[in-house]
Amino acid sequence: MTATVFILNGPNLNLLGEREPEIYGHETLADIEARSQAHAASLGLDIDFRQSNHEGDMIDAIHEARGKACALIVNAGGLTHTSVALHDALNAFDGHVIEVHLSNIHRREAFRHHSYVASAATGSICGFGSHGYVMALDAVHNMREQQTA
């Protein structure tokens, strides 16, 4: 397995720096990108970061990194909340699953506070901006060492 770490980034996610930027922040999606390249490289990880507004996107994205990817960070955005669809393809992935959101989706509506992510995630981070994308590369680096220790 490769040392590749898929990043899908889900509705809406390419308007971040515009859209409610007292919840989301004021970095763009590629500001997180560049962020997110740079630290996966310090950690002699690569990345391949997408973006989409569309359901089926993201599933052909998971199905995509079976077999190319040791790991997938996802941040679905509003099919965390509603997509069993794309439960179903992350549990049919074969390597770690990293959730993460920007805002502590248990701080905000109910509607948001169930993720259908979660229950096929190795863990959950969210609540700390854009830096849930660190700790999730973090996160998959320190699993890979304790995989080959």
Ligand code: CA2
Second form
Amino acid sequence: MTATVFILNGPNLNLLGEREPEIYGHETLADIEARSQAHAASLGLDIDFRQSNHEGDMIDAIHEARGKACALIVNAGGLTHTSVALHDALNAFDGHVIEVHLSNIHRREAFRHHSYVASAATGSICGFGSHGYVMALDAVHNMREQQTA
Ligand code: CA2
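Next up, the form predicted in complex with the ligand, please; the one we just looked at was the form predicted alone.
Next comes the full complex, this chain leading.
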């Protein structure tokens, strides 16, 4: 099986580091990509790290991952709380799906408490800032180790 992990980031995550550092931290998405890249390499994984502000592009990327990626790490941004279409696309992906959020969505506004991604994911990580991406890569690595054991 391929060892490529698609890491998909949704709307507004390109603004990280510019505003609301008290919620999302000071790192930019490029910083998170570099950190993810370094950690993935240490685990023997390749990553394809993307961001889009468009729901259809996110869905196309999930379709593209079929046959190309062993797992998906998804921070769908605000689409998390609205998109049945994203949920359906994730359900059509055969590998593991790890949902990541920088903030703890359950401690925030009520409209962020429901996730359409969670019910299509193997598991969810939220509230640990950019370290959540590292944790998600560790989870993918551990599940692959268990599968080959
Ligand atoms: O905590 C997360 O990672 C979120 O997925 C971030 C989303 C939010 O809608 C989710 O509820 C939780 C927001 C994306 C980032 O939005 C920014 C807006 C302004 C400045 C910086 C980031």
